[in-house]
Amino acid sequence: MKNFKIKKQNPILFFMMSVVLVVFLTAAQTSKWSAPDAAKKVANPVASDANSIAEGKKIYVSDCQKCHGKKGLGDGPNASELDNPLEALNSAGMKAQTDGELFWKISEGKKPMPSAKKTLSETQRWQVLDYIRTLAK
């Protein structure tokens, strides 16, 4: 086996990446999906009344549960494909979230999720959130 030598200018690069890699992990598991401030003060223009919750739950079985699961707990059947677990819908942190911000994470979506605007009405979308918040509770 050969010897191996430590150049002078391998522990100051060996310690150089290992400061850029606890940087870079540190933030990635600590990054936060946050809404605009504009997006959190949006009140929902939907009464959220038993048509408004059927109608946001045909949309979530049909669309969210395959990943967030049937009660919103983030086990849905592809959730195990994720690279990060899903937050339930009844923590704390996420009732804790304005309608307008969770509205808001609907809409434009963050990998894996996908942004609803497209496939979804503004009403839908209300709805759907008007369906999520029976799940917390």
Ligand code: HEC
Second form
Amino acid sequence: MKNFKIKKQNPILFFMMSVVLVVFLTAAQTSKWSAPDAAKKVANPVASDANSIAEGKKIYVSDCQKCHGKKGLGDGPNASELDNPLEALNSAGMKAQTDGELFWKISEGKKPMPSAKKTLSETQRWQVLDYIRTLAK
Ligand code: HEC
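After the form predicted alone, can we look at the form predicted together with heme C (HEC)?
Now the complete complex, all chains and molecules, led by this one.
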């Protein structure tokens, strides 16, 4: 009868392990940085033109380049101090996101990336977005 007990426990153990695995994978999935749905729908009020791109570039060089690198490849001089390697700003993941979502991310920041809400005006945040979009072209 001893054997019977072990056999009966194995499926339970397997089930418990599966639950733990599913919970873990779900947690890993949701920890990916994403903006609230309402923010994703916000349209970019600053048309991407020579002026917005030029203004955006100035902001990028002074506030963003140290981490994200000259071409947005995640290789700025401060990038080596970050715990995780930066995703390039011309990645497929970036292209898949709306302007509203990226504007929200730039505004809010996420440690170690600083929030730009207090340092840049709304217009400036859209301009820097217009600029980083050109890095993907
Ligand atoms: C201190 C270094 C640092 C600075 C300065 C910085 N960032 Fe970031 N940035 C990060 C990190 C780290 C992430 C990734 C955050 C995460 O996903 O956990 C990130 C993510 C982003 C993302 C999202 C990328 C994606 O794939 O979703 C955008 C857009 C972005 N940064 C733009 C900017 C802009 C624009 C500036 C300047 C106004 C800036 N960053 C300044 C470190 C920095």
